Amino acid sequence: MADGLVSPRIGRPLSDRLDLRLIAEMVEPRSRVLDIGCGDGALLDILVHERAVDGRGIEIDMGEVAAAVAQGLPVIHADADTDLAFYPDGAFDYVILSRTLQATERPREVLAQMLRIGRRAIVSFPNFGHWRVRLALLATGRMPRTEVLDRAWYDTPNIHFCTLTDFFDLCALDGYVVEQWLGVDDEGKRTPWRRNRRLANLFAEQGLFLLRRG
């Protein structure tokens, strides 16, 4: 979509984050969707107005909740670590967690809840195995900072870093089927290593996964 276009219904600029568009492509039109950690609703906006989904969002930051609600999006204040338990089994077709898994206190439990309340889960997260991260640790001996991980160690919401390989291992451990996966750069562009896990773990800045229960 060209720069400068706006949502036809709410008059806000549509997100230029390409990784959000890759996530949207994984969602079947007219599905029931819960977007966890939805921020100001940028992804939810795409899904509602371009994929015609029945979408809901939850967000822990009240300022972001207010911004989303002001744009007419159905977003409530809630915490992924504690509040997913209140949703019934199979309430959604897709449950999405975009660049938020690493900021949760109990990522394994969050994933389990996502695949309890949704038929499928879509998860994206920054890849701590990227070569720049490895090089920065080796060269400086300090926690690295990148465009995706642009916070000092003492001022970051990220508390559970992982690599693409770590995530594949967790899915295998808990019996989740990886239906689709992509290694992408910071802007959300597909990398040429998306079919090779080892190279993707080295060169992808973030991973996108579509999961279901085994």
Contents of the next structure:
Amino acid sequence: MADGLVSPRIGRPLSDRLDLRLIAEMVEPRSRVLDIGCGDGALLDILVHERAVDGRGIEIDMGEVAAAVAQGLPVIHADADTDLAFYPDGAFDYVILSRTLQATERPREVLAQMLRIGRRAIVSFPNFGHWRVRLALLATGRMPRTEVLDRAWYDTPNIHFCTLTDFFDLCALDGYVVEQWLGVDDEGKRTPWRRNRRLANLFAEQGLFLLRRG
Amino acid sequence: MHQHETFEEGLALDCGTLLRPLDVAYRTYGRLNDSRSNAILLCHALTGDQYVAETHPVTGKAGWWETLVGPGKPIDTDRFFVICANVLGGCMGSTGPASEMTDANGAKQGRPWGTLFPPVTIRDMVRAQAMLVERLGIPKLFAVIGGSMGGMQVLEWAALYPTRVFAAIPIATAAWHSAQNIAFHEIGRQAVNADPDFHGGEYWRHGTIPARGLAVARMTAHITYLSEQALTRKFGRRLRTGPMLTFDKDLFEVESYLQYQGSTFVQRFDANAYLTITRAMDFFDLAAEYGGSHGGTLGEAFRNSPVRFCVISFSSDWLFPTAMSREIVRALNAAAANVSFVEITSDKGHDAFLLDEPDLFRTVSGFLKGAAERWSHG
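Okay, that's the form predicted alone, but what's the structure of the form predicted in complex with the partner chain?
Full complex below, order starting with the chain above.
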């Protein structure tokens, strides 16, 4: 994986684009991919056009679905919490959940479904263990708000926050093998603390995991 | 009178009857390219016909999908060769109950089929379309697109001929007709039956048409095509005359609107064709054709399907509600098929698929664009 990838801005912050680039690099070309919570299809667009994958998306926001389908991307309106059950076992090489895990009703079941219908799962989520989050809670006594977590507690779709350490624990509990993991910093670049989970849990703004069934 | 192809060999129907010869009336728009790879088949709904994008020869009205089909439109006739055939059992030139009856050898019997016309299925309709497509020299359709009953045909096309269709857009439809839909159809059929001018279906002997019964059938059906919001917006409680309650006069605008819909319909539609086609819709259950009871094994109909699907529903459609489209999507997912699904927000009810809906246009043109990229890659 190349460092310092330069990505064109396509109407969204550079960090978003890089985040998607890092995910795209984990995916083997010409594989079968399901992107859960695909939004308007930004990642699918990269995967389909640059890595020639057979890509599908599901998204809960109908406006985003319409935008994605209008771009020619195969996206369906569906809810990750209920609709993954309708896919057969092993239908995909990769099932991707980008920055959506924390917004699901039952993240543990969603992960289990992902690794049922896909041989591998790629998961990214905001790290609630980031030092700025910890400091904000300590200093202000209020729910932290950052660039990634930018909504008030009563207004946020993010209902299941976790830290990188929490996520490692869940993978161990449910028997998932972490094939790769990355901490991603504020700029969306890979952080240099790859070998140290504790440091990553402090300095990574997002976690990015490649999992397979144990 | 209508442009058509005749198939002397006829068509063996699901019911066992050989319908011979078979006429399929159709219209085309645009030009078939040299590689014969730009053909799109449109499937019309219950009371539609092949006059998609031109002035209708009987009613003088605009084509039923001129909003969507034409030069520079989402289904662009500058790029695509668009075909639409009148359904088997219809009354715009394809073989139907008003056609002259023939025996199994194709010999004419000197009378219309009338009520002796064999029951036809959605699958029979699709087989007749496939014969036309073959006759036109098209080995594989780029897309099959249709709404309502047309959407049923789209699903049947994908299930029956998965290698002869590249992309499929079933709109505002279902993989089986619900009990509620069958019930509404039955009201319509009973209204036709109750009209003295129907003469048990032999109205052609008496030189009558069951105009009142067929109009009531159309009025009932028309309500199911709209939504409460659409009716309220269009008519509300507006009165035709003063606010005086009378026993026999139309009071509300919505009444005269429905009567107008009914009266114009009977001028262009054969009652026995209406009965035949509503029966075909009621009988439709794609899962049952593939060995299951409805719903259970719909996925079997699409097992290993190479077809790319774009399923579209409308939020206020209560005749073919989004839940029915979602059943299709789930079955396609279970078959690991390539599927897009959009529920378009609209308050116009089932009819929305025929109306000016920018989100529908965006979805159809975007999906076709994406499919065309894949199609050109082989």
